[in-house]
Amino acid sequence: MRTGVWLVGARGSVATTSIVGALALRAGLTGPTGCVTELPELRGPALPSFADLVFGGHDVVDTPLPKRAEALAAAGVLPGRLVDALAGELAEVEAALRPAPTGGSPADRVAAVAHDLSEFRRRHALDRVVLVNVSATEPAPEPHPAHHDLAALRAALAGPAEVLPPSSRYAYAAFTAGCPYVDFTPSTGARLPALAALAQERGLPYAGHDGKTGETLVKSVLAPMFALRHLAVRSWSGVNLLGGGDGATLAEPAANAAKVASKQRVLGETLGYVPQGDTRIDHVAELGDFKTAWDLVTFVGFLGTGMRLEFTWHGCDSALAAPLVLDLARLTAAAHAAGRTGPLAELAFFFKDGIDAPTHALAEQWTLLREFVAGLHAGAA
């Protein structure tokens, strides 16, 4: 089943670590460590193999593919015998990836996106395109009483207002050119009542949002864990230092803003209440593309004993994101051909704020997630 993964945010840390990383799958120069599709009790014939993936993209900036990867070589990011090994291969990726449209309409751009990824499948000769945003976390969007309603929304993008954020933007034209839409950043996405029935309507499914690598994934095994043995969760506070892209671009308040929410959530959501303390993010330039995150936890215990618990992450966030982009794009598209249309809520294990998520409890995730991908199988065999 060949697939095109078209990427926006194609030339970004966490894109080009999938691209490097998916390439040298194919091509036999590495393992499939951290490829959640990979562990056996996913694995099967429903997925598209790694040979089968097809990649292009969007961009703003214009540092060609290879450029980019040889950056993140010299960072420590990826091994630099991978890209000097995989050079002709990213030189043929780069030729795939387009500037990201900016003028016009907002119609007008939309149609230059789905342009874009209708030219892409019928280029490669495509069974089917995923697109998987993995751009710049956006502010949240001011309502709109087109958000809410597909015809007003149709209407809105023929005038010359901004009526839908980038993230948004981008579904639309996905839906609107048959493919499906994940979303790994925590930005609106397919997330507005306008583009669920626009999803349905071209029966296509799509995921999201906000992936899953490092503090909340944590959270996400803790937080059960004290429910479970029912201990009393007084207060939780984290601190996450970052550098490169991401953590410049939440540097800015609005930015910082959803995605500190999307990070929190968890908490309330599985121990039934919302501990004191919160989360907070600072950019460090310094520390380039990897990550800090130290959390402290205060709890009760029997006979009101106060105790705490501390943990600290320090992660390289592109090589713990670009085995996961893989995985939803195999997901998504093995969905797609099964006919799934709609949120796919069996991925929230990937996701911090899981679109229709029924628990944020890790685990429970997981059962959630095999259950799925077994019946994907099924369904091919």
Second form
Protein chains: 4
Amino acid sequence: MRTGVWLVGARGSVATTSIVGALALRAGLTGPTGCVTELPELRGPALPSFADLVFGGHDVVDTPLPKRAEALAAAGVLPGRLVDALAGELAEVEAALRPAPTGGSPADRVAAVAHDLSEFRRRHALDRVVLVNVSATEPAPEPHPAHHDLAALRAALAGPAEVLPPSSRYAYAAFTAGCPYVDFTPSTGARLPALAALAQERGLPYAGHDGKTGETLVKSVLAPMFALRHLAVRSWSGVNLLGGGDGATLAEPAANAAKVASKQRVLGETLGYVPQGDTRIDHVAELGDFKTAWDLVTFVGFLGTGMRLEFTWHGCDSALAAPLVLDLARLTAAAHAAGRTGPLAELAFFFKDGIDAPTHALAEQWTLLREFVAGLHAGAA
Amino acid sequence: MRTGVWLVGARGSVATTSIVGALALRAGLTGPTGCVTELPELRGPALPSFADLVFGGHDVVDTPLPKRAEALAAAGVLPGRLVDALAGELAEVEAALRPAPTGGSPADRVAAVAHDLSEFRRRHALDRVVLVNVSATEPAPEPHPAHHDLAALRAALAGPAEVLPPSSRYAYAAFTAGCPYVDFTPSTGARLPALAALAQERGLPYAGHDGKTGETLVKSVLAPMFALRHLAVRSWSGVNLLGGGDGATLAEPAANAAKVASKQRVLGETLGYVPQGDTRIDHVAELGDFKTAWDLVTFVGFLGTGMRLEFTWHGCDSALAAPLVLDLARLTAAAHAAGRTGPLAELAFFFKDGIDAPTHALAEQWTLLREFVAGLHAGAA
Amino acid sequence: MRTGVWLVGARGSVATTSIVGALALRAGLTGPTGCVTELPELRGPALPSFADLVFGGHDVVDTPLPKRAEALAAAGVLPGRLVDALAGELAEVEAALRPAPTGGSPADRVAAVAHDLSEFRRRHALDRVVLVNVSATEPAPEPHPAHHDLAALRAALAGPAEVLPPSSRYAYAAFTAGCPYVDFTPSTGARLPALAALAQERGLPYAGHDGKTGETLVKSVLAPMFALRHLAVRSWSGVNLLGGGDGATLAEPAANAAKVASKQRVLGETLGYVPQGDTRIDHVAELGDFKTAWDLVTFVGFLGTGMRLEFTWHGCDSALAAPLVLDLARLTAAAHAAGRTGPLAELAFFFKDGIDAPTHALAEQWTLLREFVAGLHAGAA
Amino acid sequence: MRTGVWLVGARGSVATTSIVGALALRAGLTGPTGCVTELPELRGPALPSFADLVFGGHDVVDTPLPKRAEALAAAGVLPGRLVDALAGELAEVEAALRPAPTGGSPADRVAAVAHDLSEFRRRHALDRVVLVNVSATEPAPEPHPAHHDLAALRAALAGPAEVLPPSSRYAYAAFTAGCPYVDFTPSTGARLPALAALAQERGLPYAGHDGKTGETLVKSVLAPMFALRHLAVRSWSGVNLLGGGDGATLAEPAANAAKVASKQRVLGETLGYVPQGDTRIDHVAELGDFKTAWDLVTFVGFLGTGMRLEFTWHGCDSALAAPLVLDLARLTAAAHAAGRTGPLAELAFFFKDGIDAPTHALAEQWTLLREFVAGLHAGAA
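Mind giving me the form predicted together with another copy of the chain, seeing as the form predicted on its own was just shown?
Starting with the chain above, the whole complex follows.
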């Protein structure tokens, strides 16, 4: 099952780490730490192997992939020995990358993306291509009537106005080209009724939003803990300090708002009420690809006794995100192969703000995921 | 369903808080925060109501219960207004307490306890009495052949030697008197083959060990998080600073060892390997009834990237333990009413080291608990 | 040396705690913990005793002082027994409070304040009155030419426009009435050339700004530690979560900006460079009179090795500020008695942003303070 | 002023980092971050330059220095490019190292060390040699009458019994060979009356004990902060998690005791009372050359309000210690050149437990150091 993985933001830290990691796994140079689909509970015949994955993608920057990999090695995110050993394979992937289309009408750019996807599938004789968005977080777009109606959207795209944010334009292009779509960012992506209609029309699955890699991952196990113990959370405040490109983007108020909303959802939906407190995101360039998050939770127990929990998470976002990108590509490809259409709510385990997620509690999301994957394997066997 | 709750250590902080809380709930003076059995998912007809609970107990100290309650109010553990409002009810419970039997052979002391339990049941016309051990943690006892055989144990008890530690002597007495037994401490309690045989013979259920109130509670959700994400935990070190009587007891090396073993179990059994690092317990009298625990977890993600999580838990052990004591008394009484015999593995949710616990992951323990309680309610309806 | 202490914001948490504390010290009901002027190195004849202090003040709210004290006792900031024991004395102070003047021209309000101060001095036969601003933090005012020239300021005040922010109007009134002025907040206060000229003209000392009670206190010892060890601080990020009225005020962006600037000054001036990172202030009502601050410092050592320090401060602002208010009133009164005029740079020990502070390192500030106080005592002996 | 630096434990992490760093400074390949003697306040003509330093030493292990440096580079403690660039210089230093003498009587081993020191001085035409002990921490030795009397010690050394621990034997040998001695560890070193007499007799200065690199450094600024603010510290608990050889040594109860005593001294001497709480040292091999320390301080402010501070220090011990080793070698050499004899109390700034330290407050220690160095420069000019 030869599977293309087309990364939007293909020269970013997450994409580069995903590609280096997949190549290293294929070459037997590293183990699958962090890859959920390699846990004994999920492994099986329905999923494409790492050797089955072929990478391509778009990016607006043009630093070649091998250079980006070297920079990540220098920053301690990737082992330098892997980058050296995989120089040839990285150059091959670099050759499969395409510049992000610019100029022309929105419809022209959609067509260019769809063309690149079809070409990639053809040239590499792939059974399917999954597009995964790992580019920078966008601000929420202005509402537009065409977001709600596929026919209206088709008409609007032909005009000169930017009716769709980039992440949604990529989703549109993916669906047009017959490709499943995964949004690893909090951007709009496929989250518009008109795009849902398009996916339905083409019989394609999609998944998102916003990979759950750090603070929210911890929240998704701590919030249920308080709920199951009937403890009343009074406030939950968090601050995220992050460097890198992502930090700079998220320091922009509009992108920040999208991310923060995504991060706080788990609390209200798990606890049944929204405690006081906010989540902050600050850019500290010095931290590079690492992120430090600090959360303070105050809560009340029996007879009103006040207590508190605080935690500090010091993680490398790329190292946490990359294996999940591979997991999502494999799972979405398998879902497509199995004929699944529409949003993959069973992948909520991977997301801060899973589409149609029936729960934000990690353990329940795990149960859903396990059952979903078992079904895929049963069908594949 | 009038249910007796007989507390060993009845004048300790946990017991006092449990009693004041139950009386306050009965009087409508407080809400059920912290009571797991009052969550919508578990509430129902099979459980005795708070008004159905009648308290008694043994203790080796003789400070009257109302005085202990006042001291806890002064320390910020109990609201002073509750202690004032419940003065009459507390005096009634005080009247039902008995001095812990001393002197005579072990068999004499067992008989005295069994007599007190039977008297309590008779005088208050109770359907059943559940004995809950909330006394100070004991060192692990010397192994003894009589621990493995009920007949040998009966014979040995008649002699002058101390063949059983106090917690196990209470379990023996409870079973003799037809009472279910719950061990909220890490002491030996009913965890001896001879006592299991006795419970079987008398058709009695029992539960334990070691109420999961703080650091281990957090571990029981964080360890599964690492496991489900396929992240490799390299070290997990913890320090517990606690004041109060419990702190002083646990600073004793032997009791400390029992507790620490109980605390670390969750890691090995959840992760499938034992990371480096120890759990320390230190006594800091200044902290009073509060406890501060700090844990450092170092872990490795994709491609070997090192990361870390630390958390600080600042909790009031009595406020966390007391509602669980009430939960356990209600659940064990209902299990007894339903004819359950032997260890209640489904109550692992409440314990650091649940007897026969099939899992140490909190979310899975919750599923087991919910199904167990649903069964009780179905039978009771 | 009977000394009046006139508090602007006299019914706020800090003022109430200061008053209750001074009364309790006078009555021998508490010890001087937190009072710097009671350290053996500073104690002496030049300072008015606690029994010498007489309290008055203005406030815009009218909840009586005894009620405020009871509320603080309920919140755990004051011991209830003190509030009960001092009921009579608190009622006396309440009788000395005046409503903050409103209406009329700025000059009218200045005159009303000056009148209240003179009346207070006369009625209580005081040697002097020190005005201490402990009211809510103001936004920085619009620049105005009259701020730079006393004659222009006098002319402008007679007009209808609000040329001065309230804190500066109080400073103006204090100087007019012959009273030294202390600004415990980051507001403008006496920090205008025209007001400096007025203080000079009247021969009055003044001090400020922004009492150093929590996170900045810690910074003022940690930043010198890094500097003295020649370690390069790369980033210093902080978040302050605080409830109470102060928290709500500081969540306003303009007041927040004033406070944050005051908090960051210590870093640049101590280290000689400004590391990356910001200080955030967020309002979390749930925290009440307590504040939690978390700071992350990343630094680099020999040969470029990256390291980090984080700290969490959980303090009660009123309990930390109140004894310093008493210290400042005593010290400023003594400086006035000794004939000191103009800004008291030697009091930088007490402030985040001391006027003319020659250093932001706490230990050096201590040396200055000790020498200053020794001079006062020598003069008084 | 050609100055020999003879390191006991010359192939350990601290020594290796010191040597690589000094060579890199000499070659202009790195800056003096972490070197206190390169601060503008201390720099000057009395101190030997980095180019003046010549390294030698003893060790019981025989992994060559260049190999140790490579291992430290792999662990992220040293930059690999430095180790590569300095390969030749490191090989030269390696050639100057001598195996730690074993066998023979104590007097024989003393003589062998003294011989090595003299040979080193002669061969490299050095003005003087400072011996710095950076070997593993020893347990406290059994008391012995010869420790108190030089003549008795000389007699005892000739016998077969081990009357001195290794650190003291090296101090004895250093003094015999006319070399100043610095103890960077908490071992006994020169801290025996008989050795003080020997240093006096030979007119030699010495310094120690126990380089202040992490948790205690932070304590030495925080404890004075509480004292200067008249806040009452109720408990101060700390845990140190460390890997590397030092961690393993310190996990030994006897060495641990020596270290912990050294660490707690600052509290009692700075606060004037000893708060509750202990300092723990645990070995966590996974942490390698890094150390994580966590401290919890509970304290009481005005009117008895309870508050708390906690901090986490994540440092690299070698990177923190190495520049101080160079500082101490330079300062002790300059003191020797200036004719100073006996303990150098003015170097308390560098030590957890400075010999004859008049204060444990870092800022006061800095003042002493600055004055001391100014005196040296004045004498040298």
